[in-house]
Every structure is written in structure tokens, then in C-alpha cells.
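Have a look below at one chain only, the form predicted on its own, in C-alpha cells format.
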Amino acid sequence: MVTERRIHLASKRAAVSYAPDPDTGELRPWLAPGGTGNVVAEQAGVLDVSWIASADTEDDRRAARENPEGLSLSLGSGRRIRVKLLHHDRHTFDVVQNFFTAELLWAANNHGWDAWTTPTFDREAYRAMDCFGEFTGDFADALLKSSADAADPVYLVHDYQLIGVPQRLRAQRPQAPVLMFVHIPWPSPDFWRVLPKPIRVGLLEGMLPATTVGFFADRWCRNFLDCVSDLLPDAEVDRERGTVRRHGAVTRVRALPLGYSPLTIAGRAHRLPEGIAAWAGEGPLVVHSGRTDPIKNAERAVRAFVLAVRSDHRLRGARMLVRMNPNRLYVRANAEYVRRVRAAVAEANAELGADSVRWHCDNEVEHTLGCFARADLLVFNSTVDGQNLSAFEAPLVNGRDAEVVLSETCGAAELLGPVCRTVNPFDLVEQAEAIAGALTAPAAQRAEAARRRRAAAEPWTLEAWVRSQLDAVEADHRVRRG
């Protein structure tokens, strides 16, 4: 049985970033809010097992030295968690965290090239699928590292980061059940042809020794077994059990949904930012929420919701607020988007009037909360999302029956569509009827809806998406070896 073996667990983004207390110099963890990161920290918590992430600093690599052994934590949720951080080669480190992973793999995975312009790939790029490669085998090391005295171990790798370690491992320990877990999306044939040859089929055969393969979504594994068919012409593909057989061994790609932390929501207080409260009053609140990354397209919210009071007298007065949260705004492309969206703000408030649209920027878990239970009506329309966790945290928070605007392809859309209203995040003109239509609706039919989004959110817990994990690489690990 999987759950009676070693569970070792890894993730390239920890939980936790160390820094010096202002106070007393000493260094001290500071939770980051969202994120793979803590999804996979309160994962370890669940387990009870220690996990591998890298460490991202000079105060990270401080730390790290300082607790060869692992670093011991509490989570928001009131886990306690051991976390071991990894010191990579520092210029390693930079590529992929600078180049290979944020801005050319994330581009990949979430459409964020026009292929008109960009991308062009020259030796740059093959450099680093080698940076690539060796960060990879530190993690592959050090899991290895960690089970040696395991008989029987079993590997959790999450993220789109180390999806070249199953190959690594599944060199040395055979016959372990590894998982590969990617939180993102992953793209079409065609999309991820965009790559240079040696990548693209590289990173897909770094992934394929995996006893299973996991995505949030059914869409995802679709796109992934498209390539997978279309990339490798020696892999036999079956599209209806969700496999791929090739050299002798089968692996199983499945839709693993997770929706919310139940600990992490009721461990945390509900705080709006700092005169939020008292601008928004009581009346009607519009509230979009998202990191600063492209993809979670807070400038076309903006717009839609322009067009929506333009449009219906009743909603004269409504107001909108923006909350990010930041994220690796070293992306040019992280900092361009959050320009974009403190313009199309001040566009808002030119045309509409003063200070009828805010923005709010931190990293404060609270004041998400806070907004999220505030809210009249909850607007998530990425462009594409792997999943979208707050989708299926805001309507368990909120408290006046909010309406959700979903767009269409984020992961979460394949549970929650049908208890939203669903949208092209393309498409103005849908999103404005999208929003005035929640801030019109009757308050009986506002009530049941906000009754069935809790119904249809709640079974999707942490603790169900640990289990199915394990449930799943423990039924295709049997099939693997049989």
C-alpha cells in the first residue's frame, strides 16, 4: 500500500521567505499568502511528512546553512510543517528562476506569447534548458538523498518547475510510485510546438517516468495527451483511459480538483484594507482579485465593468475594487500588466467619476479575505488558470450572497461553471452583461444561487485532494507494474 510507505514531497516554491526581524536582526520565516507554495506546505502539514523547496534568497541559503537538518514552521492554518531548503549553484538558481520557468515556461503553459513578435529562441535558451537540467537533478538528488534507507518510497513532485525530476528518479528507484503534479495549465499541440525541438520533448519525457501525471482540470490532461501523441510518435496514447504507454510502462493522466483549505479559511481573520470600508459604504461592491500576473486580467474587468454602468442606469453608484496581490514583479511582463491596470483604473474614475474604481495591492491574506466577505459580486476572469483557489474561497467567505463572474478557461470552471456565470475573459461585451446582470438580480435568486456555489465548492477540501493523490499513484502504480 502507498500510504503504509515513505512519502517524500517536493515543490520549488516554499511557503516561507526568511529575513531579518526589523526588531532584532535575528532571521525569521514570513509566510507567503496563496500560491503552490502553501498548497503544498499544508500538504506536507496533512501528511506529516518533511518537504523539499528551494531556497529563494541569500537569507533563504542563511537560513538553510544555519538548519542543515530543515527548518520547522506553523502555517496559517496552525500545522506545524518541516521544510528542508535546497542551495542551488546561484547562477543556476537566476536562469531558471528568472528566465527558464518565469518567463519562458510560464509563457508556454498560459498562452502568453502572440507568436507574431515573440518568442525567439537563440542559444539563450538551450543554455538554459541546461541550467535547466541541473536544478532539476538537485531536486532529484536530494529526494533521493532523503529516501535512501526507504525500501519502499513514494515521491510527490509538484509544479511545473520539476517536471524533469520523475526521469531522474525513476533512473535510480524503479520501481517507487512517483507523482507529478503540475498546478498550471498546460497547452495545445500547437501551442507548445512554440518550443525549440530538444525542450519540448525533452521536458515531456522528464515527466512521463511519472507513475501518474496530475492537472486541476480534465482540459488540461486533454492538451497534455494531445502533445504527448502528437510529440512522442513512439508513445501509444488512449485519449478515453487517460494513459500513455511507452517503453513498457504505462503512465495514467488524471484531473485531481482542489478547491480550499478548511483550516487555512477558518484560521484567518476577515480584515478589509485601510478605508476600504468606508468607501465602499453599503452599496453595491464589484470586487476582482488576483496576483499581478497577466493572466489573472484585471484590465478587461475594469473595462467590462465601465461598459456595465455605462450601460444600466441602476448600477450609477456601484463600486470596484481591484486587489492584488504582488508577484514576482522582477517579470517585465508582471510589471507591465500591473501598469496597465492602475491605467485602465484611471481611465474608470475619468469617465465614471472620481474614485469609483480602487486598486489595493499587498500581500496581507487577511485583506483578501476581507474582500472576498465584503463583496456583492466576485469577478475571476483569467485569461487562462491552471485552477483558481479563490473561486472556490470567496463564496465560502463571503457573507451577501455574491454573484460570481467565472471565466471560462480557468480549471475551476469545470466544477463551478455551472453555478456561475461563466464568460469569455475576452469579451467585453459578455463580461459587462455578465456584471450588471449579478448586481440586478433579485435578492430570493441571488440567495439560492450563493446556496448552490457553497454546495458545489465545499466537498473540494485540501485534505480530499491529498487523499485522491494518494489513492490515485497507489491504483496506477499496481497497473505500471502489472
Given for the second form:
Number of protein chains: 2
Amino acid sequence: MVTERRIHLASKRAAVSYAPDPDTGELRPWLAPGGTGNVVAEQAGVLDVSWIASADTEDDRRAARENPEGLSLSLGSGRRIRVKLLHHDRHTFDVVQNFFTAELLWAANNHGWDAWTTPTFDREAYRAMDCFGEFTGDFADALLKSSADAADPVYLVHDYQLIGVPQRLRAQRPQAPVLMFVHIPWPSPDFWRVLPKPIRVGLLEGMLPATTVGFFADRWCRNFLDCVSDLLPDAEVDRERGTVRRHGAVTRVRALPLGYSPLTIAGRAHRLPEGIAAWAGEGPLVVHSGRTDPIKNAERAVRAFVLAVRSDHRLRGARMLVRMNPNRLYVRANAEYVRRVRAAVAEANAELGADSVRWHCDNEVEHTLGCFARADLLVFNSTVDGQNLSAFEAPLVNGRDAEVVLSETCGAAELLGPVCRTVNPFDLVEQAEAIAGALTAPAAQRAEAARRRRAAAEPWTLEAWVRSQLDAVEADHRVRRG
Amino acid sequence: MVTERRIHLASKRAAVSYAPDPDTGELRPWLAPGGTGNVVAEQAGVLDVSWIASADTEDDRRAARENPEGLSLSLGSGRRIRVKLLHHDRHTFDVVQNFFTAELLWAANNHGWDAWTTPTFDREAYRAMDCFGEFTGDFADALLKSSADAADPVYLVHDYQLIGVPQRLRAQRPQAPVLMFVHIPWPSPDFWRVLPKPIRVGLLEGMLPATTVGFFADRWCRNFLDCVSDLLPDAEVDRERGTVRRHGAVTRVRALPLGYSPLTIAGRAHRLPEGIAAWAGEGPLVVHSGRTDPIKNAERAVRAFVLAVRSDHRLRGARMLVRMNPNRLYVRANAEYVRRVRAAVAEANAELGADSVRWHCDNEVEHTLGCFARADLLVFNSTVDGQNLSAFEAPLVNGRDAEVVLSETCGAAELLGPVCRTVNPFDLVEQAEAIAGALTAPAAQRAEAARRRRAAAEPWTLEAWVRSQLDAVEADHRVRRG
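Alternate state requested, the form predicted in complex with a further copy of the same chain (shown: the form predicted on its own):
Complete assembly follows, chain above in first position.
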């Protein structure tokens, strides 16, 4: 049984960073809000294992040096976890974090290039791939070291920043179960091929030694299998079974959906940002929520809202709140996105009347949950999204039978599409019709839809997801060399 | 036998346009250089059938009115053809030509959007789809009228502007063989889904009533099948066999490659543009050739050339000519492409020395062939390309054992990849290495490679392609209702 083995968990992003306590001056851990790091942290709590992540800031690095065996901390859910922060070479880490993952892989996996004017790769991309190899090696070394005494370790490797790790683990641990889970979308081969050959092939070769490759949705599994089929001539892909046979071993590719963490939702207060309650009053409120990343697509959501109000007089007086969490604003695409969103909000107010649309940006999870609770309509119209956990969390938090407009290219649409108003995220006409339809739906219909939506979201707990990972890697381990 | 049936051929683009003869003032036909229109025109000559195309200019429209039964003209190959020009509603035609096909479908099929900032669809896209329906109806009506007396007509419908036509033909001619041939790439579902639902679904539904759907390359066939599988739940796709079963009938999807027209190559003079012979001397000359369209990727070719010369001292003194054919410069993406190419040429000359790189732009086929003949290295590095006929033509015209750098995402790479230096069109490092390797290859090796390349290109004649279309539609017709 895999679960009787020692589990070794790694992801680049920690849900925690270290900074001095203002009172004592001593370094202490601070929890970051939301995101991938958070669900991996919760997972560490569920499994009761220590977790290896990258030290990011100078204070993180100091904490790592001062606590080589790791630190323990409490999560918002009440769970306690142990974290070991890895100290990478500073230059290597900066290249990997700021260029290789945040720009290059982020754009490749989220369709961020137009091909006609971007991207162009020169030697910088090749050097960054070398840095990525070193960074990958740091993680593999730490995982191998922490499992050196274990007879039967199992490795859970999380998210796209670590896709080189399975190959390194396999070289030293030929018999170990290894799960590689990618939290973001996987693109079709025409997109993935855009990367230079050593990168696009090297990264697939880094992943395939895993026992199981997991994504949130079937669409990403299919794309991944098509990439392998297109780029690795020595791999035998079975699309129906979701398997890749290569070098005498079988890798299984699986969709393992996650929705939300019940303890996290239960453990957090809900609070509207200041002034929002009075501004919104009891009138209909549309909420768009997401971090400051162009995939979250708030600009088109605002423009669709304007089109909806312009087209349907019953919507006069409706208001819209664009709720953002600040994220990587040093990435140019993100900074430009915020500018475009603010311009769209200004244009909307020029047309609909001052203060019809507001935007609000901070990192308070309570504010996000407060907005989820108050909304009469929730809009998650990502251009593309690995899953979009908010689409699960918000309907469970909301108390006003809010309808949900959901992009069809969120992973979440595979489970929640039938109970949401799904839209093409590029089509303002369809989004405006969905917004108008939602805001004018009869109360009884809204209540019934909300009930069905909650029922569809509820099973997809963090605990079930962790269980599904362990079950998958155990089952796939048994047939790996079949 | 299909070939004993009356064949009815249509494509939007004519290889001919009408304008007054400067001597007599009478309207006469003028041949346009290169492009899809030309190979369809040659096809009309091979089949000895009349051909239905769109009237474009005011003079075309006048010619259409004055010659309702069509006009006959001689092609550069020496073949005579009959053309019937369709008179569309002016507004409808302008919307279809300038927006729906040249911007919207061109970007969708050639990866021209970044998703984060473009595209955004509003009611204009929906109205354009209505215009496209009218335009499609004009063609279907003309084909049905011209075949009204035929007991067993066969329809050959060419290129992406006419993808709505098969459905209209099928409604009136349930038993007729219909070939729908698309000359441009077909994108994967993640890209095709970007279009509004009524467009992305409506266009697939427009094509599937064809007996045979043809592309130049297997990659486009696979993408098309994946789009159908993703978007039409009532279609049964067999990827291995290349078939779609829907509404009780089977559509076969096939790659039918075309390379070049032997008579066209033989019938044209070769001539270098003025000043090029003296400028190039006997030194090594790199030639990039393509129309003014961002997919042709001359900007990155120039930058790769600079990187190659910078990295390998043996390349000092090599020169590069960017040869362009003016194409749709009223399309903003094309005008911006020309500006980027000119800027890259200026930067190259600033680094390598004045006049190391030149660009030349006109519509003389003799000039293009002259550049093909003189080149020591030919670069066809399209970001994506349905086929790229130049990759076949140029090695057959060239007399200096020129090596060929070929983008792996040209359709042509499926046949010519093994005898060219294939590259990722976004990767300057790989392209620079290919350029340096090609220019420094030993003469004997170059001669042998050129011989093998010509042998690989030679079989793919226009005549063989026309034959393959008729054979395909005949075979597929027999099993359509099986």
C-alpha cells in the first residue's frame, strides 16, 4: 500500500514566507493567501508529512539557514504542517522564477503568444533552460536526501515549476511511485512546439518517468498525450487509455479534479472591503474575482457587462465589482493587464454613470470570501485556466443564490459546466447574454440552480483529491512495468 | 467514374482581374502572380472546365456584367481556361474579404491571436458571419445553376473562403461527390474554439457535408478531426481512418499534397531584380522569399542571419536578400509586418555593415524565380504555413545547389523535412545554426543534398494533385453511405 510508505511532497511555491515579527524581531512564518501553494500546504496537513518548497525572499533564505531541518506552522484551516525551504543559488532562482516559469512556461501553457510578433527565442532561453536544470536538481537532491533511509518512498511532485523532477528521481529510485501533478493547463502540440526543441522535448522527457502525470481536467490530459505523440517518436501513446509506453515502462495520465478545501472555507471570516456594502446596497451586484493575471480576463468581463446593461433596460442600476488579488506585478503582462482592466472600468463608468463599476485589489482572503458571499452573479471568464477553484468555492460561500458565468476553457467547466452558464471568454455577445439572463432569472429558478450547483461542487474536497492522488499512483505503480 | 462526370470548380480568388487595356480601352484580363488563385486556375486548365470565382474590383464587376457566360484567357503555363466571375453584393463582399476572411479566419487558422489581449468579438463578428452566409450562398447558387442540367455533377470547392459551400450544395444535391479543399493550416481545437460558437460550429457544419475534406498535410487533417470531435457531439470521429460519421454519412479527411506546376515553372523567365546581380557578386547569398504576411516570418530570418554571422567568422561577407510580394497591405497585421521587417533589415546593416541585407518588394514572378535561381541558401521559415509551394519550386529552379532552411510547421515539411534543414521558426539559435551549417557545408555534400531534394520534390506536380483530388472524391463517394 502506497499510504503505508513514507510520502515525500514538493512544490516550488510555499504558502508561507518568513519575515521578522514586528514585536519580537524574530523570524516567523506568514501565510500567503490563496493559490497553488495553499492547496499543497493543506495537502501536507492532510498527509501529515513535511513539505519541500523554495525559499524566495532574503528572509526566507535566512529562515532556511537557521532551520535546516524545517519549521512547523499552523494553516488557516487549523492544520499544522512542517516545511523545509530550499536555498537555491540566487541567480538560478531568479532566472527560473522571473523568466523561465513566470514568462516562458506561463505563456506557453496559457496561450500567451500571438506567433506573429511573439515569442522570439535567443540564447537567453537556452541559458534559462540550464538554470531550470539546476533548480530541478536542487529539488531532486532534497527529495532523495529526505528519503535516503526509506525503503519504499512515494514522491508527490507538484506543479509546472517542477516538471523536470520525475526524471531525476527515477534515475536514483527506479522502483518508486512518483506522481507529477500539473496545476495549470497543458497546451495542444501546435502551441507547445513553439518552445525551442531542447526545452519542449526536455520537459516532456522530464515528466514521463513519473508513474502518474496528473492534471485537473481531461482536456489537459488529451493535450499532453498529443504533445508526447507529436514530439517523442519513441513513445507509444494510447489516447483511449491515457497511457504512454516508453523505455519499457508505462506512464498513466489522469484527470484528478480538486474543488475546494472545506476546512479553509470554514476557518475564514467573510468581510466585504470597506465601502462596498454601502455602495452596493441591496441592488444586483456582479462580482468578477481573480488574481492580477491576464488569463483572468476581467477586461472582457467589464466590457460584456456594459454590453449587457446597454442591451437590456432591466439591468439599469446593476453594479459590478472587479475583485483582484495582486500577483507578480513585476511581470510585464500582469502590469499591462491591470492597466487594461482599469481603463475598461473607466470606460464603463463613462458610459453607464459614475461608480457603476468598481475595482478593488488586495491580498485579504476575507475580502474575497466576502465578495463571493455578497454577489448576485459571479463571473469567472478566464481565457484559459487549469481549474479555477473559485468556481467551486464561491457557490458554496454565496448566500444569495448567485448565478455563475463560467468560461468553457476553465478546467472546472468539465464538472461545473452543466450547472453554470458557460461562455466563450472571447465573445462579448455571448457573455452579455449570459449576464443578462442570469440577472433577470426568476428567484425560484435561481434557487434551484444554486442548489444543484452546490451539490455538483461539494464532493470535490481537498481530502478527496489527496486520496485520489494516492490511489492513482498506487494503481499505476502496480502496472508500470506490466 | 467521377472523371466522366461534369466537373464544377469554384474558389473565391481568381488568378485574374480585369482592367482596361491601355491601348484599346477595352476590358481585358490580367494575370496575377502566384498564390492559391494561380494553382486553382492551372487546375481549371488541366481539367478543361470553367471556373467560378469572385469579382473583386469595379472593373471585374463590369467584366462580369458584360460577360455573363464567362470569359476565356491564357495562363502563363500556356493553358487556356474559362472563368466566370460572380458579382456579390458590394457590402457583403467587402465584409467577407476585408474582415471575415482576411482578419478573422486568417488569424484563427494561422495562430495570430495571443488570447490575453486579442481577439475580442462583439456584434460585428456575428454580422460578418451573416455576410459570410450570403457570400457562401452566391457560390452555391452559381455552382447549382451551372450544373442544373448535369445528371451526375462533381464539385471541387477550393479554399477556406468557401467552407460554407458544401452544406448548401448537399441540400440540393444529396448524391453528388463534393471535394472541399482547404489551402491554409487548420488549427487545433484550443485555437479554433476561440471563435464565437455560431461561427466555430457553423463553419464545421458547413464543411462536413463534403464527400472529401482535403488539406495539404496530415497535421491539418488531425487538427480538423480534433475540432470536429471537440465541438460536434453528434459526430463520430475515427482518427486512425480519418473519417467523420454524422447524420448517416461518412466524410473522409485527407492530406493531398501539391508541390509545383511544371508548366508554370517552365513557362516563366528568370530575372534578378535590378542591381541585385552586381550587389551579390559571386559571394554567398541567402534568400528569404514570401508575400507580405506575418506568417512568412522574414523578421526572425533576418535576426537569425545576424546571429549566424556574429557567431561564425566564416560567414563574414555573406549577404541576405528579403524578397517580398506585396499582399493585402490594407490589413493592419501585414502593414505592421513590413515595418518590422524593414526595421530588422536596418538593424542588421547597422551591425554587419551597410548593405549586407537588402529587401525587395514587387509582384514580378520573374524576379522571384530569379532570386530562387541565384540563391546559395533559401530560407522558408514560416511561423505556420498550409504548404509553402516555394519550398518545392525553388530547389527545382535553383542552379547552385542551394541548401534549404524549412520551418517544421510548413505543411511542406511533411514531405521535404528529411531533405531540408528543418527549424523551429521562433528559435533564432536553431535558425542561426542551420544558416551557418548550410553556408559552410562542403560542395560535394551540398550537391548530393540538392539532388536528393529535387528528387523528393519532383513527383508532387499540379497534374498529380488534380488526379489525387478526383481519385479521392471518387473513392470516398463510393463509401459515403456505407
